[in-house]
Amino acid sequence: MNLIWEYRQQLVDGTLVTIQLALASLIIAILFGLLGAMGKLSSNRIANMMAGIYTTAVRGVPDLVLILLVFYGGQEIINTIGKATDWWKYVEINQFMAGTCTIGVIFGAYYTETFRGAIMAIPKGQIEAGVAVGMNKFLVFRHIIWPQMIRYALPGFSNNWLVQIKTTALVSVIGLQDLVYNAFVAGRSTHLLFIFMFASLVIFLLMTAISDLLLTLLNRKYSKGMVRT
């Protein structure tokens, strides 16, 4: 315990920047997620198309797989791009862009399905209703859609944020100071690996009951009226 005490800052700021990957990724996967959802709902057959190679492709690799190639081959190709067209300086990826993104595409392409049945389970004629009554179609996705699409994608959304926080872990192989990381250092540095593992394990677990507690009191929120068959 009192070594845990003397490495209490890296650990906290280890876990400090795991929640803002976390977060910062979620702001990522939210927009992917409502772009795919809305790509698989359109009539446009490119949109239709684009949308499904983006959720099969995304979900058939492995996490880890797609955070290596961003680190170690995202910055290489960009800059290629960059040189041959002139369009751009040197770009520099670092290790928390590139969990950010790779994290944020990712569980965007969850996130699509999740959305995606949300607005299936909104009844149709409440859209047809507004579109009647002359609300274009963004008054219809901000008084019609959007509310009703918390209310139903909640519980998937749930599940999907709190793989996510856990996913962030893989960041530690690039390199990123994370939770992970800091641990492993310390951990290694000390050669009580067991120990700090066991600590970052702890504070994951509180990460993930305050997310449950906060996500549970939402749902609650956009849950009343609702009548449950």
Contents of the next structure:
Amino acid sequence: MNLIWEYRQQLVDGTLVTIQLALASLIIAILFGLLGAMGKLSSNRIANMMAGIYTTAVRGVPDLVLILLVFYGGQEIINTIGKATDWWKYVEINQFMAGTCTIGVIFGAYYTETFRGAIMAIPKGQIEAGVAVGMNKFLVFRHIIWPQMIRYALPGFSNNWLVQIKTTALVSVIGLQDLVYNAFVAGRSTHLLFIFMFASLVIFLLMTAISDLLLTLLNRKYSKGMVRT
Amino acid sequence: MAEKTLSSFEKFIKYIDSILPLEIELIINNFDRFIYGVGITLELTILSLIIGFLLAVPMAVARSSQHAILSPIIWCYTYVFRGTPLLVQTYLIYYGLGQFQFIKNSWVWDSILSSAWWCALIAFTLNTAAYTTELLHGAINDTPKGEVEAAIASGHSYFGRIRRIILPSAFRRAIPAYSNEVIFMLHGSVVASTITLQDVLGVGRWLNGRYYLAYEGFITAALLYFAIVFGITRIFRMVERKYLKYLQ
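Could you output the structure for the form predicted together with its partner chain, given that the previous block was the form predicted alone?
In what comes next, the whole complex appears, and the chain from above leads the way.
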């Protein structure tokens, strides 16, 4: 127990990195999710197909494979392009960037399905009514689709977010000093791997439990106007 | 003249090699390793799914029984395993248990816990059992009340009811969610490569490390996983067509 206290700084630092990574990748994921949902629902066939390929391809391949591919391969691609076009000098992708972008893009595919389902759950008549009173596409989205979409998307969103928090643990494999990495290093140097891995387990459990609680409250707030069956 | 001895397949590979910036020949030459990796991945995934399912059925029944002691205990178990990353669970078992001298001295250590394969299997099984328990619990809870009442009225005992009415319909209702769990488990099995096992990704990482490459191993692994996922979705579509016919 004393040893854990001695290494508390590493655990706290690691936890902060994990939280930053999760939040940063969430922003990317939501952007990709909205884009993907628009693509899937649009009447443009090319946008439709691209969104389809995006979600199928990303959901068919394990996250760790993509993280490794982006971290080791992405650097080479970017530098080859840079060399060929002279647009930029040698770029180094750090672990945080690689992890954030990859996890963001991966979960964007899952949010795509969530958002698509939520938009489709909105009764068509309401959108038609919006058009009928003279709203343009943006106003329809802002006043009719968006507020209801949040309500319909929240349950799926919560599920995805909980999986996403857990997925961030994988970036320790490419050497980002997140919670798992720091706990592992501390455990190995003190020969107390069980205790330190257990500590990181508990911290992850706290993170998912708190998110779960907050999202349940949020869900209750947004579905106030709904009759629960 | 050496050109002539090449088979058309080898010529095709040479051609692909010349237009793609990838070392296709290396992948072909090491493809037997990848096949072996697919074997390890499938072995771990399928075994853990089967054992996990067998564990999950009684746990789901107990969890839905609202038993005063069993139900909360199982809830705790599923909550912990569903709320934490599989990577950490695997590390905890593979690296963590070696911390305790009494485990290292016991017979379990030599035969089971010192092997990465067994540790991966144990971690994966406990993980998928937790998810499957919750999924079946949901399906059991969704059993139409009338079916249960009819079973009681026709004189079924508690276990007769579960065996003949509740579980068969719950299993059917759980098929779509379970197909997701199978794919999640396959995706999760890449964790095995982080504890030295040569699964698909493990072979990919080995290839990249050995020949100092950036893409070849990972891209091959990605394509193989994609193919497996495609196969799984196909199988489940067939299963659903068969067992959920009355709903379509």
